[in-house]
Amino acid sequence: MIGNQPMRLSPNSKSLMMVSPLVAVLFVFLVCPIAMIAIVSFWRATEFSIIPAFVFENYEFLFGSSVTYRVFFNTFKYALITWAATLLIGFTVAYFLAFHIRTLRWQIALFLLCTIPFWTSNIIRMISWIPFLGRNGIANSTLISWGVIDEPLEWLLFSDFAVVLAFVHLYTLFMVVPIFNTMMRIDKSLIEAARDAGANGAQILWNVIIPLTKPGIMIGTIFVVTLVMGDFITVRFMSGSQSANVGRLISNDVALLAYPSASATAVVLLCTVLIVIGILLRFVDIRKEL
């Protein structure tokens, strides 16, 4: 206080006192962490001890690998698949609940049965489909007494096919939750607009509904693109230790006590998937449904 006068603070200083808990969280659980890697990145490490040196010997040998490479693109590959897939499913059904469902009571009522399967543990969501992918599992011995094939398919588990199958699983609802956001928001005067001016339906989903839902596809995309860069046990699991992502890579050089490398592998998985998310900023402005 001045005086009797009590002391005012202007509209910045109210707004910097506000935000200043949570960029203090941010900064000791995100910014500390995320620079300490990046330090240890540039240690050097021997067969008994981690030695503090700014080198660069451990990116040398990440670039100069071609098991990195193929591991790269192992990951590219299976967030492409992932993506197409979920994108698939998550638009079908936000669109299903979203246009086709009148009531909101039944929306709601659907869209939480969407989310059964998600209560439960991932591990457990994904371990649950090794019995039924095995060779000697449900979906072989279906096909086999229905007459669809003589044998058994080995490529059903522990494949890339099974992998993505997993991840599919796991992440689809992270690509419905944003589209079913975006397309409940759709003005259905719209709609009638676009069916009253001689659209038809492809018309309608490709020239209204799929533009106007592209800031939901895109916060999904973000959220799917980025779980799978960075998951590495499913890969162990579904592919029974026979394919490799960089989060797998990671994995084996923590385990291994190799810190450093694993924290260059680290610091260039955050980079790439830092590019990746600037990219798809690039095409649609998300703050509109932020």
The other form holds:
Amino acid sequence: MIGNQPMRLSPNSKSLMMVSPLVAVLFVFLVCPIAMIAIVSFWRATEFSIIPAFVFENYEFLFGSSVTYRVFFNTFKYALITWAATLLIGFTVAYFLAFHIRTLRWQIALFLLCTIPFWTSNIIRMISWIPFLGRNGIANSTLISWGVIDEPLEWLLFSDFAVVLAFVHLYTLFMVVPIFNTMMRIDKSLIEAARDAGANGAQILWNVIIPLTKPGIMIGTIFVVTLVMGDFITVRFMSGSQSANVGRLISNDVALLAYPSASATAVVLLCTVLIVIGILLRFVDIRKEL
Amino acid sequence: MTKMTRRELLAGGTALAAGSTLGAPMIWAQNIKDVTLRQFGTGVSNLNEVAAKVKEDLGFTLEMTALDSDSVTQRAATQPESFDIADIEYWICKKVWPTGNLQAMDTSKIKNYDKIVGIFRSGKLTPESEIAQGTAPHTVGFVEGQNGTEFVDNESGWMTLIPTIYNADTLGIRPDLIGRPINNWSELLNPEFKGKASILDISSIGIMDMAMVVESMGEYKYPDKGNMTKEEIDMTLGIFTEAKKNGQFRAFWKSFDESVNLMASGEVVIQSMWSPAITAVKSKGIPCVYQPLEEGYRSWGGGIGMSAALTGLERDAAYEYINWYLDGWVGGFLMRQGYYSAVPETSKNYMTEDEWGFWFEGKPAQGDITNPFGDVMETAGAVRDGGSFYDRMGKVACWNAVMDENQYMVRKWNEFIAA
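Take the protein just shown as the form predicted alone and give its structure as the form predicted together with its partner chain.
Shown next: the complete complex, the earlier chain at its head.
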């Protein structure tokens, strides 16, 4: 045997070694906490202590309560409406940026413009709606001075409308970015070909652009749906604490030291979101596009 | 700096302390400077000014952590190692005491014990007073011994919490937007204020405000508002759920600032509110009244308790701190913000005659009334809403409470919020 030959690694073990730091990080910071949550969800709790156990009472209570179903329904409602609104706005903005702005410089400049609201925090962007939409707020006083309405509109603030408005405001960019990204990669000659073949604008949009943008739409959808379904603070502030979604259910439990019950709710929410994403991924193979 | 360990000091110290309870701490005045006491509690009384004054007067360090009441309960119950002094409310004490994380205090070491207001000892403000419903402080104020876990109904000499701060709460209103007198709790659900009412989204306090409203409406008379049965909880929340569905409420609030904003912006004209929030609205030049109501007040009180882990020099420092707390400086500091102190007569020494007259005796202010931070709270001629100490604390209908059916109530409360 010759001793000083450099150690040779098979390509297989090389790639294993390269991914192992990521695996380790994900294991410690993602898998372990989730496993812990799943374990705690079977524990028991009294008012001031939690007791390790293996009982199903948290789940029994969760599935046995009509509130749970109503709150989950609410969560889906917010997610669906927000998704539709952000998709419409996000797609339009991305379409404009990708196909109507001719120079790359302007595309980048306008794209950066879209990100400016993100320079401040989520909470500030959300709370700034409150004085705007209030009974004596800017929106109402402007509408009254224009003579559009006589009485202030009550439903502008502390309502489902306000919640969805804030969500759309907060999360539209998550739709714009991936859609814009896929649109930029569409080969322009495809559109020219379609036009040469006699397709009009609507047909090009429907038959060429939308199918090719699907992966971007899907990535945006996953962002928006998971963000909305996991939120609790927007719902609390914008509904004036009058509506609840699953996140608020969890945060209420945590505040009352009911960690096992909060964990059980979290596990159910996690499964629900995973199922939703699973269904979404059946429609489009996003890996093809990444 | 002496090289004595704490244990050696303890041995010598206890011998010295055996005969004398209060004068003795002066002997180790040098060592006490090294002591650090970690206190946590709600923001109401966890003020940096207090810590600074402790350093100045007593020499040792007090570290303050301010948390919301849920986190306070959580910490007191689950992290006994993280604090030396717990500044908690009496209803929290009822919840936390059984964990054994706190130790009772020997009242013979409390110099001003005899001067503490009757509410916290016999439960009676004056000999004729009736004891209000709910978790009245004296019911969870005493245990049978230092490590006792059962509350006793007499002044056993072992106190769970030394009272520090308390007040009587009622509804806040915007007199300019309502334009007529408000005299009853039932007005909160008056359809006249549809979409302009609010209640706080902290279940243990909110349920009490609700009970005051339900009784005032003549719907039901609770045997004990502070300890409802499941049926009573269902009935109470049922009435409010219906009101909520009819659009009675503009919003619910959870933090002090939210209640101030709701009131100041005119979103809400009548709501449950805390005393300093009224002041905050007024300081913006907006009229706001802490309306005394016929049915009386919902009251709350807090006190400081000692961690069970506290021994030796630290415990002596804690006793010294408590004695100092009742000695008047803090009392004056708190009373000039509209709260009450456990030993009002010592606080008087730290207030001007005008301040004492305004805050405690309910007399018209002679000149500007300022709070300890220098802000003008009231001007000459103003009278405190609700009047004197005895008028206000004498009309307490119930205390903040924790019920036997607390968990059931909390679940029902969540349903109410989600409804």
